[in-house]
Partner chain sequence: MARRIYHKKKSSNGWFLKAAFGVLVCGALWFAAKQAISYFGFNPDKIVEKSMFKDSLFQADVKEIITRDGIKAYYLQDKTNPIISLSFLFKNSGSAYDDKGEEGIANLVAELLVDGAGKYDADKFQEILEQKAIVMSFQANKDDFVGGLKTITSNKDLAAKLLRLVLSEPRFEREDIERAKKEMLTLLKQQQEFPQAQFSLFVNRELFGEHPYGRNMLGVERDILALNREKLKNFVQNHFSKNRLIVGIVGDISEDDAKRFIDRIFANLPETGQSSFVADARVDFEAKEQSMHFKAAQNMAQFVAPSVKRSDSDFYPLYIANEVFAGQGLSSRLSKAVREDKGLTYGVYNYLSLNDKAVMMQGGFSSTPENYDEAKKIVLKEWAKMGKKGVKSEEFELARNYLLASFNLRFASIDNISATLVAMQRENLGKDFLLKRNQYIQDVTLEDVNQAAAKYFIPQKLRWFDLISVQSK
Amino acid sequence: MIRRLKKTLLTVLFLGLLCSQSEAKLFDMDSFELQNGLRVIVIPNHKAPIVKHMVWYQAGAVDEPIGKGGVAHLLEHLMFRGTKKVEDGAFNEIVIRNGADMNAFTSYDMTAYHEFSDLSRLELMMALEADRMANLEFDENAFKKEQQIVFQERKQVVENNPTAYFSEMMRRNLWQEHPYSRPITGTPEEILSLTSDDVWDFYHRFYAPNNAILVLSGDIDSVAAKTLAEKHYGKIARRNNSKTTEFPKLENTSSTKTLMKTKDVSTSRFVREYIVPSYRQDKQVSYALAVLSTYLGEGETSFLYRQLVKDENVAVAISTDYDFTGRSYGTFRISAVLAPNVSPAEFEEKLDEAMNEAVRRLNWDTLSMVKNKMLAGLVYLKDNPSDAAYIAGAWAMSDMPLEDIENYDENVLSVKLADVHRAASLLKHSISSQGFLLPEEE
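Show me this one chain by itself, in the form predicted alone.
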């Protein structure tokens, strides 16, 4: 009787949460589009006079011509050189002098530039970013200097880092001929073979208002945002020479294994990756995979952590992650650090047993708790302008409509137990790759 009562109370609480969440929006944001095609997303947060300003371009490593690997990343570096209005190397100095932070990153599917500033400096940040969207300038000396910086960065971050080098090996084995197999930095040979013309071609092809999304998150409303966006970005002409990148369709269900030994690591590491649908490919499956990832390995209360770290002591850390934002496929990853004296074969066996047991034990009550955990993680997003801008921008770049972004919690709550079981079954029939990075015996 007590057990039945507890289950009834849990059901009532869950349904109450479902109703309350359905009335609220994740960000309560607004969106509009300028005549030149620039999409603008505004996320108001008036708790402090600060604003996160982000420009996202649908341009990344997958858009590079064959043999021109690293051009997207090299362009990211050169974007900080200067324009007709801003002297070479002065961009960073201006931003810092005005008390703002700035940075940028290049991924496979997109490149983003962002500044975090006081509200009074927002227009300056916007003017600087709009200026380099249309008027980038650099000479051959600046190009050679940044090319060497990128080359040395590649050596330091990848060539001299066994974990990063191992990740690249894993990616090549998993993706084979797909553009996702290429390193974002490009290979050392590709970096040194790039020319300034390669960079200019990429810039003129992809850096255009109609291939970008502007996200403003913080102490600003839509009226003020539209006035400023029109003033600084509205005058930039759209470009119609950007071609859509085509991706191959992967149909086989191959599985590869990688083993790498080196004296430069002291602990054994494990990675298993699956090629799965992205949000663009299958919206409903993406929500189920997100729930599955949370259940299996996100946090110390997750099933795999409790089973393999706390109970069986075959790992000292384990986590899962699902990236659904790809313009092509998505990726589901399991990462672990093995406990001392645990062999790769023993760990693999224990992991497979735990995965099967996790799916077998998943029931409605557990699923409800997993969903609530996911929703709890969303609560603080709106209060952090930087996180809100990043999440909203990345999801919008993955073709997620604003309605789905705002109602992400509802879409999570709508995932059924059978959906998660199907998602788990999907992993077993997906292209996968796994590998061990092991310390080499003296």
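Switch from the form predicted alone, shown above, to the form predicted together with its partner chain and output its structure.
Left out here are the partners and the other molecules; the chain alone remains.
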């Protein structure tokens, strides 16, 4: 009895602490929009004279026409080739000579370009990035080479991984006719069949200030950021023909189960994915799902890890994650490596039991510990301007308004026990797909 009281007191103390902390904003950032529709986010961090500069386009693999898989990614590569003013190959050289680290990535929902540079080179990075937003140029020769590079990238990064075939099959099973079912790289056949016209169509349709977010994170304040954004990006014309991609509405609540055996692997893996709302589709549910994921399977103190790895010994590793950033649906994922000699059937039974048990045992005390775990280290996100730019950019791209990013802690704190229960029962009634990848005995 006394112990219990102590525990409750402690929890109250935690909460007291959190409430007083929640005055602090996540990043203390600023945001404004240029006349041409470019949204700018500024995250001041004056530790060192450096700035992360990122441009995020709302254009990704989901926006590709059928049969043109990989065009978003191929365009991302070609963006480094040159423009009307910067000749082929010069872009990389200018960036290197100025000591900047740069790269880009393509996802289902967006494509982002980023440079991390000295403050004194920021304007140059902005000028380069603004230039290729509107003036990209490449010839047929450059196109052919980049197509080959992208083909090699798919071989190296995807196909040299023995689980790649399984992962891509799982994706198709889960998403069926939804564009999330396709590989971001495109299939090898698609990559080789793309033409430069396909790339130009995609570029002209999606690359425009009114379809992008600019993030400046580092040794800069919003007054300077505004002046510079106007100066370098302000003159680029908006494009009004970018028709937004529409996503199919998924109504059947089907679930598929796959069992694949291959000689290429020697350990047994498990994945189960659920199609759930994204932040954009349902804000309240998305915070509850994030809490649920932390509770179930994030870290070694999580419920599933303790139950299935530590107590029951049916898995060597297990984790969950919830991706809320999708422009369409979100995904809730459980992945595990099975302990040797545990059969898929046994594992599945134990997992389902553990999931039910987890929901039954979730109480107010546990919930506040889970929330505190999510929030206790938020201040670390302010440290590295590059990390802050990624987080703020990705969240803003998923339609999260500035105040929701800044008040992330309050939104997490407002999740109630009943919300998490609802989120858990939502999993049971959503489309899901699970698969085992097992070693085949020779």
